[in-house]
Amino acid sequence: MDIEILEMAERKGSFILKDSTPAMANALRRTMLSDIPKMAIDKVEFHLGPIMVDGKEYESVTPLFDEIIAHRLGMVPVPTDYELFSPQSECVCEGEGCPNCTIMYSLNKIGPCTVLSGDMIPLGNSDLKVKDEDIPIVELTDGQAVLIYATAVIGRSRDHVKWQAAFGVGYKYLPKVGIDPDAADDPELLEVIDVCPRKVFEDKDGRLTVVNANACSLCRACERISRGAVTVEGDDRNFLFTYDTDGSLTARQVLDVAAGIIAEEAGGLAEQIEAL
């Protein structure tokens, strides 16, 4: 089994797992689905009662209920470093909660304004800010403000959709197209450019030619179309792989890790085949 980046950048991916199979493919996807592990908010304090800010009362009041802003923050994309935190199963304090395995972050703002995920500040450490720093939370009219004190945590997506690292992760059997040498000339098989809805194909000198096998969907309108003179096939043994991130972790951080932890599961099912 092998793996080919066609495209790495920072939260966008693809890739050939090559001489692998179907069950192997599905067990990748499954992991960087729900096995990444990564910070997420899981803790929401508000402050109750007026907030004074110059001299003016605020309420402590929003238009939305406690629980749906807890829930917008528990979805904001928040930084993973795995050298600086570890799981608070992991840590030295036993799931207390400890700078080794938590960020804080404050949130303090008085209306009318949007309040936005930039807005969380983080305690001790401002290389921690937040991903995305335009996601809308709560909408403050005047007179109103918010005081929050937000803890994230490591965690996994099968535990909560937040602990989700990659979206749309998704694989197809690597497409193989192939064009009748005796017919590529055939102007009547140019036909097959405007039918195949991924551009798959270009005229070069009046001849038919596959330009970009990757993008076939396999969905072989050409076939039809071309009375047999085009050939298309999914190969089995190959897996072209697309994924999307949510910022948190970098496409390659998802890609390595999801590795290692199947890596890590399959050496631990062969020990336990020995032992027996």
Contents of the next structure:
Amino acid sequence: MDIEILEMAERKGSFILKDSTPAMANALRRTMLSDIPKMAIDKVEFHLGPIMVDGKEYESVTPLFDEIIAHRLGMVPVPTDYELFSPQSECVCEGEGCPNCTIMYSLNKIGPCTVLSGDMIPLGNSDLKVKDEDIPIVELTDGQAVLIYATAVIGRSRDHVKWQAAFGVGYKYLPKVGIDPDAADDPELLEVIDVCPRKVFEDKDGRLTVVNANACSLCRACERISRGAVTVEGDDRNFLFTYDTDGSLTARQVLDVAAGIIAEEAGGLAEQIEAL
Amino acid sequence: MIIPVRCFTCGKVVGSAYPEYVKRVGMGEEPAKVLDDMGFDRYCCRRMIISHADLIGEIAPLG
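Would you mind giving the form predicted in complex with the partner chain, to go alongside the form predicted alone above?
Up next: the whole complex, starting with the chain shown before.
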């Protein structure tokens, strides 16, 4: 089983899983979706009562309920560094919360303004500032203010989506598009170019040529009008994956971690069978 | 009300894109092209942005 990487940007990746099975492909997809540990805000403390700034009194009131603001803060992607932080359950503090397993953010704004995710200031290490700084959290009018302390911890998205690092994870059977070489220069066959919704074919010197087989959605519109000259097949041993990340981890990290988790869990299964 | 932080369906962050989208469409760009350009290629994320009614500004003074 091999992985051929087609695209590996910071927040977007695609690769071909080669010589595998549908079960393995789905295991990888599900692991990427729900098992990658990631930092997200889990606990939010609101200051209640008047907030004094430069002799003016502001009310700790916002147009949104505190619960909604807490939820919105939770959804903001927080940078994750496995070297600096460990899951709370495995931390030396035994889940109490310490600088080895939590990031504290403070959010202190007075209205009128739009509170943005970039206004969250990490206590301590300034590298932990959120990367997506323009997410609106809430809007404040004159006389309103927020003073919030938020704590981020590592979790997995099987517990809550805010801990989901990869999304839009999907795969399809690798398309195999074949053209009968004897019929490829038939002018009638060139109609296939316009019928294909994914622009898989091109006209090269009057011959029908496949230029972008990976884009094929296996809709078989070309097969239906080509009277057997074009064949489309999905290869159930090779899988074309695409996925995005929210920026808290890079696409590369997500793939590496997912592969590690599958190997670890499969190893555990072998041990358990051995013990029977 | 206020733009959701993430797409309801897939989880892509859409909150940060909304102000830019509104600005660019207001300057006369075509909405479909702006969404393509900003990397929203799934229709779940696109609908989050195009169907959003931003009413928080009207609610805020009543809070």
